[in-house]
Amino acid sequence: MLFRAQRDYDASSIPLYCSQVKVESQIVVRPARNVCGAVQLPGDKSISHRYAMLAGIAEGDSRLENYSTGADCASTLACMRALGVTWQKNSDGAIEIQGRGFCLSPPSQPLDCGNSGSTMRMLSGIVAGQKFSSEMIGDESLSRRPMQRVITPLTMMGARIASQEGKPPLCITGSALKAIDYQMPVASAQVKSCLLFAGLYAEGETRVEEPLPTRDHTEVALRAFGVQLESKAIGGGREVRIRRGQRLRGIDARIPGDLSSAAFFLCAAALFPASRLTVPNLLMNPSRARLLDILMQMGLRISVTQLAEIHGELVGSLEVEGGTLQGITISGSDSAAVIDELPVLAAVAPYSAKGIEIRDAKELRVKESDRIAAVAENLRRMGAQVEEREDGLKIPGAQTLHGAELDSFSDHRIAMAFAVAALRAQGETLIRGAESAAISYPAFFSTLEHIVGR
């Protein structure tokens, strides 16, 4: 692998097996024989975002161990600091946050969310309840992403929001919010989280209904910080109710390992029957663990040990053995449940016996990149047959792929997904824009190198 370290990227993550010639933003991946060893993952990205925001508006101090090392979660911390929240990183790596309660301070400059749609969408719910105006900005990629899905309900609650035709930057003028009963047209954990955060400031009871159940980290985190809310299944989806005026209290927590990051190593292990992998202290939240069911249906042997509940989140350790990778169709609620993991599942699909079909995943087109188009393009460059659809992909199995020059499309999950796919390709694969992995997992490439056998 070749890499030129950039801001926020861990330069020590340059693998030892690679050539040390440094070429801007590119990595070369060579084929592997198996995957063996143990992977200790950084803190879950979704939980890290939520804990940092809630700790900032809580009363008292919070200590967060194993906070995500990704640039996205660093953007959340930076925005909270700009809003007057004091925090520091200790010598042991823990983040200590001094909560300010509900009233934050007017920022002296725009809140820079970087590449993080999670930061912009969720934090907008908190900012909308403040007595000042804030401008939220992002990088080029984030500036193309749709924000109308939070603008519409927040405006209904009383916030005034100006945007660029529904896209960033957002200029949010906070006000006295009122509760609403809102049916989300598209299932989105980020939108749900935004509205629940705003509901903490809104007069009355805010009710949010999602058409399909999404990850429930916000509900679990709110309860961990002392908030009472109601959540129940309704039809094929779920509703959550929250009331204003509840006090949050700081917590002392260790954030479990990131399951979405684990997906890359689990898929790498699935490529080789002789693989043996251990993943300790991993998030096992049922709204996220559908990935494990899908991989087991595809032939990966996974056993869970040391299962425990910590601050409402299930945490366990995985023992993984490779098998013969089978095919599968992923659709409906499954597509929503594993939306972040679909790129890597699609990237390894050609190596499965019968292929993978992905449906009902149109949301992939408005992520950091158009992930449906990005996956299809890179697979074709590697010689794969693939059918691109508006809401997904159909990828035949039993294909032989060759090394090629690929593009990350400035998307961390595309860069990491094709580093995995390249492990079983014939010949070397070059991935341009590989530094984008730092958005969620700066040490990804060195960790992959640690467990790959050649």
Ligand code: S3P
Contents of the next structure:
Amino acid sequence: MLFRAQRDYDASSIPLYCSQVKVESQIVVRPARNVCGAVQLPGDKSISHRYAMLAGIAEGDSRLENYSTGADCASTLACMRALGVTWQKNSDGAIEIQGRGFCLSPPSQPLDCGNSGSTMRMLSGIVAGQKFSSEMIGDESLSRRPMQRVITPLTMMGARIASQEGKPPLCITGSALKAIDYQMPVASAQVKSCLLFAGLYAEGETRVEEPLPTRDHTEVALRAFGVQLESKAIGGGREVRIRRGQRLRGIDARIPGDLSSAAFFLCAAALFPASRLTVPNLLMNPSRARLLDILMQMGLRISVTQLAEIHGELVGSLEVEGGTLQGITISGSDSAAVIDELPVLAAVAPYSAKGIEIRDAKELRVKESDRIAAVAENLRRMGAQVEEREDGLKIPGAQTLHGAELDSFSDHRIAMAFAVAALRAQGETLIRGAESAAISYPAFFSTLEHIVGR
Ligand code: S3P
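Other form of same protein, the form predicted in complex with this ligand, not the form predicted alone:
Whole complex next, starting from this chain.
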């Protein structure tokens, strides 16, 4: 066995989306020689959240195939149910959602967003437009994360929001919203999405301007549900305009494979020249696919076939061949475009020829963990040299790492990033808190085990 779980671990049976429950597990990863095979990824997390929310406020039914299997997207579905939206998981695994239109029902309990910042930030835009109050809560990690970035603009639109000095829990009293013209101080797709959702309820035209382009799944999804909006480049970023009074119609969709989950396997493949990997039905949205350019610059050979568009989202199949891992500097808009993939890129950096420098990525400090500190700590435990900076990391290349006892810091992407780093270390690596992977990808460790050659 490549991996040994300390205790039996079946993520699908652990209700991680409930902020009260935590079952710890650890995993041991042994070195590998290559990564070969095919991986089918569960549906993209970002798109799953958005489709579940929009399907809930649409008219008519939606059917979502390949919905994300992660606990975060289960949190979104649970919150929608608490707001009166009915849905079922079919025997074929598809989620069927009966849209209620814009008016939801007052929840009888707090809306439990679990570990999911996307759920809390994006859904706050919808509950702000309701005629009732909602309390939104989260787990320990989410309760430390900044919410002022949605509180400020939603308050300008007319919502009343109480918080713990800008952090959860949030008590949102909805009202008749009015449109705003808002320049976002931080490039955040979650904040943009929150305001576009609130814009569906607000009198007038809401304009949101982002300083750098962020993922555009909300714009694409809104159009798929029948909403008209305008979006164009402005300065170094983008502006989006939306008007209320537009009806959403349910959709029938197959959600493309999650590119941020694929990143772990792609980086694992990049560690070994003998790797050969196939990834069918993968999300290729240009606002997310910068990772593929970066990996190709770093020496991974990637070819894309069977490109298609589904509800405005680009999907393709990847054929990947390992090479010799080169170094790279990632900064500016690239850092924003691959913000979720930076931990795994940093975790493989010591094995690259010339190392990796990451700049302009201060947002990493306010994710599920402080990802800059978490990556630096784990790499040091493996014997790596690392320079930690306020907005990034500088990691020299050509280093030899040894197996060590690591921590996930209760962060799914840290748990998975270091399972990848462990594949080229000398000796075994133990990862505590491995269950965190289930936040986005419950089957991660078993899938990795299938494609790793030793
Ligand atoms: C997400 C946006 C990003 C990303 C998060 C998912 C989204 O967060 O880190 O995992 O689905 O919109 P920010 O919007 O805070 O940058």
